[in-house]
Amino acid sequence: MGARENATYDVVGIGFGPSNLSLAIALEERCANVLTNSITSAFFERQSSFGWHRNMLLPSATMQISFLKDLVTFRNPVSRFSFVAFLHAKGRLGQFVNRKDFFPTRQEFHQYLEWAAAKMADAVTYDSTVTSVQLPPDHGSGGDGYVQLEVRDTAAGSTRRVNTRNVVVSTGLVPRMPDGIARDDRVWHSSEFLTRYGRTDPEVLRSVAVVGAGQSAAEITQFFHGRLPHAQVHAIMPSYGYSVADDTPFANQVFDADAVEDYYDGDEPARDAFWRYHRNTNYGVVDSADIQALYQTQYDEGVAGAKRLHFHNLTKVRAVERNGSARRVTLQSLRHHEVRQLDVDAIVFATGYASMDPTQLLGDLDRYCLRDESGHHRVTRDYRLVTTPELSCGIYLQGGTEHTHGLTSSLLSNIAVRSGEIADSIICRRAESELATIAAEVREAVAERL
């Protein structure tokens, strides 16, 4: 679908990842069940398809949340867009059911996500990258309701504008990489791996190396000692071994949609407690088969005397350099202080991501955006940030709200009531400007009268 050229529509998501599916699904089916004209809205994707940490579709990597935490069910649990709809419309339901399990392979969810998004494909423009967005050329000194986007089409190299009363903000996280280490052919963030290494001879590849000790950096540990066994395979952690993360019950809570209201509601301690507590969910973190994968694959090579797997624990990656085709990466011991070199043919940074920030987006618009003590933007509970009365457009941020919605603000685990409570908002919104108007006008038709 292409968005018209300086249309105005009620919402204009920025980016079109499993959130603004979620969000564009929640309209659809909120506007579809209320007595309102329909919301206007458009989605801006910078990808040419639908496409979500493809990455890391790793064979036999599984989800680490139920596939009930899916796209819709917790907001609406019969909606046609569930986990249980792809799998029923797929042939797959029964055979699903009977592995027992509640964690579908990532590469399943992704195949969900496409579908989903394939059923919503009139919502969103491909190849399409927001580069601004700004206050319309006449616009009035107490506000119009609405901001002008710029959106540039990458194919074609051409751009347009498109107006909106409201913006959702969800680009996705940035990935981080260490002070003064770039990526090349050879030096490669995780959130790229299979493309690098699809594009790279494996028989090149005689030691390589990873960096980080979360569920990314194990995975591809793994992977890298199962698919390269002519490999020296080295796993670089500034921890002493990899964390375990906590799923347990009562520690599972902190995703729950009743844990979001808890964390915004509460003081400077109780949200420095979530954190101290509750990181181990998720950040940082293994899940435990995967730690005891690596640890026995490691026992057996003592055993039988043919090390490939080498953990450098408590150390750190100082600086990575060329060295003929190989990589000189040199490692900083956090224990003794010591440096050596160790020399890798490839070099993997599991080492996360940076939040989502708005800032750059909005521009000369971000002086219209309110900040709390700390520097961060002030968010509403409805996700929504908070503005001085020039600027009455609701910019909505799906992520970059962990200082005050906790540690669900980017991921999947609340992904189906943030975006219902976001699509709530637009709705409420729009119903009230629609009053106003008509509370307007019989004001005016009154005084004629008069």
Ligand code: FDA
Second form
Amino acid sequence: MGARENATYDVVGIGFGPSNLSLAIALEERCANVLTNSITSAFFERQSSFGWHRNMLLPSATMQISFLKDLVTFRNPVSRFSFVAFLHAKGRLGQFVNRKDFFPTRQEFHQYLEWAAAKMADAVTYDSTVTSVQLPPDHGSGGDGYVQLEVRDTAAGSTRRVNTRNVVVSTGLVPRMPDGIARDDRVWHSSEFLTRYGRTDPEVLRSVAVVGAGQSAAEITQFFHGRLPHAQVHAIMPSYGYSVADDTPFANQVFDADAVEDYYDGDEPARDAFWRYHRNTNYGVVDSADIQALYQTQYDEGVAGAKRLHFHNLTKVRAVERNGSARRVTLQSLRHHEVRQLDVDAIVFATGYASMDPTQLLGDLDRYCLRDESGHHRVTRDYRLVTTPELSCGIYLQGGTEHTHGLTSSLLSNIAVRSGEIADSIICRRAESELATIAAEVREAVAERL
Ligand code: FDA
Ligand code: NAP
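Next up, can you give the form predicted together with the named molecule of this protein, since the form predicted on its own came first?
Below: every chain and molecule of the assembly, starting with the one above.
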């Protein structure tokens, strides 16, 4: 299934994070069970090896979903790629169960994903950035059912072209900085945290700041406080304090596979209700254990009379300027709009992510893709972009479908089921096209005999 030169694949995946890894597995499992010629596929990943938000693999960070919401279980509970199969292979199943906890650490879940990715090594080519998706040269109307990808080999510096009848875009979330603030060696986004931190001498970090009130901000604030005992740690947040992530059972239903159905079929008020009532399951919220730990630290420092964890609530960062090797941060309080300055040696913007948008990657091809009244891409229930009739190849999205499929679009919760649905859609569409070809041949043969 690897990347063959000059082949026209049935499906090419852009990105090999958990979503497309799950799809590669779904295709393999479906093809083993379905009476069809095997589906040819290739996946391209820009990183040099498998990695899932490596820069946030903080030592004690835990997963935000149950281990059962792995790459496969909700689609195929007997898959050899499940988290339970991984634990069994590593000889840790018993010990894991003894913890009596649904949530592995992110480090262990990363090991699981690496283990699964290694089993699918033939499906993926690393060091490969897809730079564009285009109609093939000399194409007929709408590309004759396939598109051409330009793939840059970042290790060799070369570029090649790959043809495919279906493309699955799964390039992930895009780090978001506040307007007008640029990253540099002391101004970091949380998505690059461990790499930047690892390149900086901890001794020079005497004063650090973390911006945001979400899970990333809370984890980095704790990390700084633990790792830099000599440093002042400033948590800057727009809210009055951290708010808890609602993971109670009724609210958790918004991540069920059925909720995708309800969202997709819902009218505007129904979809709006999902976001209005349940945004606090995921965005700008923090695990209660982390909130407790941070509050306890603040309290303990108050008791000891030695304060080095400082909370600047109802506050936004308006600007960051160089001040020698340090940075001068302009803070604006939302209370009376006072502005003040804070000098720090490094500042981390844990200000979240924008959802995936395939527009740039699709380039000129985007004009074939239809949009709704709000300007969003129209997407079918099976995650395919709705295109004008002349573009007959399939362009599928894993991510970036919050407007059509709801809250799980950028999360892990539904990837096993979603990947199965996409694999089925690709397999069914190929079967339909093969049947149509056979029917046309039969009609032609009959017509010749008459
Ligand atoms: P993901 O971003 O993981 O993968 C996309 C891949 O595409 C990357 O490997 C990237 O290198 C590659 N790529 C991008 N552009 C490319 C190109 N042009 N060519 C080739 N390759 C390209 N959700 C959840 O449900 N539970 C959780 O516990 C967490 N935890 C969590 C922690 C942190 C720190 C973050 C930031 C996010 C989460 N999430 C989460 C949400 C997160 O989006 C989700 O876990 C997955 O990363 C989604 O997987 P994807 O494969 O869709 O994207
Ligand atoms: P997030 O939840 O979107 O939070 C971003 C925070 O930054 C919000 O509090 C936001 O406030 C604030 N913010 C944005 N712009 C700001 C500005 N200019 N000044 C001050 N504050 C600003 O992002 P995240 O914490 O990175 O989480 C993203 C996803 O990753 C979530 O799904 C989360 O669950 C996941 N995650 C998981 C783990 C884990 O598994 N352990 C760890 C980290 C992250 P507003 O709300 O007002 O915009």
